[in-house]
Amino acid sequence: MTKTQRTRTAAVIGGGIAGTVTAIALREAGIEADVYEAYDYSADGVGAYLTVQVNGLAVLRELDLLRAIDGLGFDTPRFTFHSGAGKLLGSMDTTGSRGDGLVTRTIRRAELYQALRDEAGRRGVRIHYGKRLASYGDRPESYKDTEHADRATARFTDGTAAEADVLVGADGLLSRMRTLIDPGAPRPRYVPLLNTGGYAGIDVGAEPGTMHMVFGREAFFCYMAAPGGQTWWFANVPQQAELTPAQLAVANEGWRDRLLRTFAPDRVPATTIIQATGDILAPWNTYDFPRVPHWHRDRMIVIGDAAHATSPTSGQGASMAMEDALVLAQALRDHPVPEAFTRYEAARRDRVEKIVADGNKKSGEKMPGPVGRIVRDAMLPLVFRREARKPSTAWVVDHRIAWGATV
């Protein structure tokens, strides 16, 4: 009689979008996945909103998750770009050339978290809160050549531990898992911009379904019409020196006034929208990772922002994490560790690093200086006319991953 093969397990560190989608994908691959989240359940309201591009939505479709987010947020299939003087510089379609019915969607981060987490629970994923990763340990030597061989242990700061076949670090920009894999891992690279945003209780007549991007005289501003008469917005404000948490707290005290002064020279509705916003999000630094040398070691691996954080300018953070989740689950479904990790990295590294580089380049275009602004505003109409004929970003949004494929 053949001994029954035990179910493989995974401990996913981090309960955000990357971790939750990964756990769901691993369950689809026949791997029992638990999620360990550092924060308490009460931290659900953290964050503003995000845009899920069509390549990310395609992943959700492969995992039958689109129905879980049905009715959340609103479609944003078009970008328009304006100078601070209000001149239209060009426009861009965000749906790509696939024509498969998917449309870029903008969603409140907390609502997306909750929808994915609830669906994960329905599919048998257990989520453990208040579990901050402290260290990692292999199984003791006495377990070698037994049914427990080649398993790993995640140890948490509350003294508890979780044992699994693989540990997946989906713990974000400040990933603890990344430093456990490689103590010499680089720090995130500071991108000299502060981020902020909010929800204004005002309708400024913006075209529905369009993200209106403004290259202002001193900073970048984006606004869009949301259902119900609201206007959602974000801003990127130049900040050459990286600010500490204490400095960010000080900066927040006069943040609304600073934003109003920053956008006062621009002939767009930025100041009207800022004035009509009840609670403006406190400013936060922008970071990315040009390259994380080591994504995996032993039975540990990092994905999403822990491996390749990209500037928000790319608009691909959530979608890249969703792609990671699907490819990692495919690799672990079809191959043993460490081959699965090697194949996963080979399938993902070039693509994500190219997107990180592109996002960093676009961040730099938001703060070119007086002469650079003139050149940029003169050149962008030509760029967008060329984009209309042959989109240079089609390789990003047209990317599709079939669940049935082998990595």
Ligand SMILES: Cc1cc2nc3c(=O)[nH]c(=O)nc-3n(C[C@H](O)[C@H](O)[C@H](O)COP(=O)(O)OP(=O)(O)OC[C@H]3O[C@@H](n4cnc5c(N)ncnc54)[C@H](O)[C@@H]3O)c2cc1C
The other form holds:
Amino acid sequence: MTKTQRTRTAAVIGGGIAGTVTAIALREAGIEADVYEAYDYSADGVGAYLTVQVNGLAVLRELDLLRAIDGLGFDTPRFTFHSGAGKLLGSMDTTGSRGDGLVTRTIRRAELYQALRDEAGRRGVRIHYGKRLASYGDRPESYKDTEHADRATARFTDGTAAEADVLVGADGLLSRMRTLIDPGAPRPRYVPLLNTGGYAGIDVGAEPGTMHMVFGREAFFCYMAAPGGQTWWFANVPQQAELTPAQLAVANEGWRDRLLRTFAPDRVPATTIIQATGDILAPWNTYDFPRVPHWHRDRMIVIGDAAHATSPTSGQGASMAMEDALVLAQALRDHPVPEAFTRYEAARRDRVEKIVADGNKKSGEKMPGPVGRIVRDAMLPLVFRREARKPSTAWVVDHRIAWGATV
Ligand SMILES: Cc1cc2nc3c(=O)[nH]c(=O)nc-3n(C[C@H](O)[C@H](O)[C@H](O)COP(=O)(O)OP(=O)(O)OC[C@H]3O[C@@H](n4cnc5c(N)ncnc54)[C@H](O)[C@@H]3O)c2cc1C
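Having seen the form predicted on its own, please provide the structure of the form predicted together with the named molecule.
Below is the entire complex, every chain and molecule, led by the chain shown above.
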């Protein structure tokens, strides 16, 4: 492959959201894509859920993938915000101003991954499980000056390798590909919040389709009515120092009691929901990346969380991963490497870094001190009134990418 030749094959590392959608989009672009996923086929478990916003769903629509997630999860077109005292601070539409029929959807993570992988398989993408990227191989001497000279090799921990014109690192927050591209790449930044959540077998009368967000006295709580009389919820608990895996395991032992104590002062149904939850998800740390300086080198590139993880508060990580997938496939469809990578980065960097910064700022609102809490609860109704008139996040959710456009 010479500098002017188009990409014909790609090895996509990571079978999460970014990896699977990228492989599907690359196939649409006429590029053969294989996915290499570190875990086994059945490793996803029940796990948490996530909300795919309309800009992400628009990508799925562009790739004719909406049918693949039909019947999964439920629509969540509205947020309401409450103080710990139960006072309604404001409400917001989550669907943006496009009015193009898309509605924000909340889906179990494992079900979303599975649906996307199944559809990728139907479209001819091969997904190889148990393949953990270890290193990036140089071309053997014998290949120099042959048609394979510019191809790249991914080497896996099981001793096997895969060769392709490009390697796409969609291997998430702890990306190995990121450090192969830049050994000095920053590590994720700790955001001082613990995450948790669960599925409660109780109907607390929450309005269907609404994510009820509570800025509690000690911590943040969100709950929503799910079909079948369940309530899905998550909580963010301030935690100044980053906990090690061992400390997280210790925290998990008394986790339900700690959560019940944390939300006891709030006049919302948080404690009822927590008590009605069988298995509460063990606490985990929150991270983001203000900036990953190098997204690509040679024939390798990182996308999705590997390039720009955002704190979950933005609710945009999955949608950004989907946008990345579409834009990278467009760029590789229309331009040779490295121009394709440069154009991809020019199209994506400003947008994703602004979303990460916004997510970090909003995470800060979840952990004010006692004075900050009073100011926040006084200010938020004004903020939400202004938001209802002119949403400041319209640029995020109204973003649309036409598959036919050139990057
Ligand atoms: C608590 C929490 C809540 C969230 N809520 C939301 C939400 O409501 N809405 C939203 O849009 N986003 C949310 N996000 C963010 C969202 O989950 C991520 O942004 C999204 O999953 C990123 O997709 P990805 O494909 O880049 O990474 P991932 O989905 O993490 O996929 C990476 C894949 O790569 C694999 N992998 C890792 N290392 C290797 C390796 N060395 N070799 C091969 N494979 C490897 C992993 O096994 C995994 O399958 C949340 C995140 C968290 C932590």
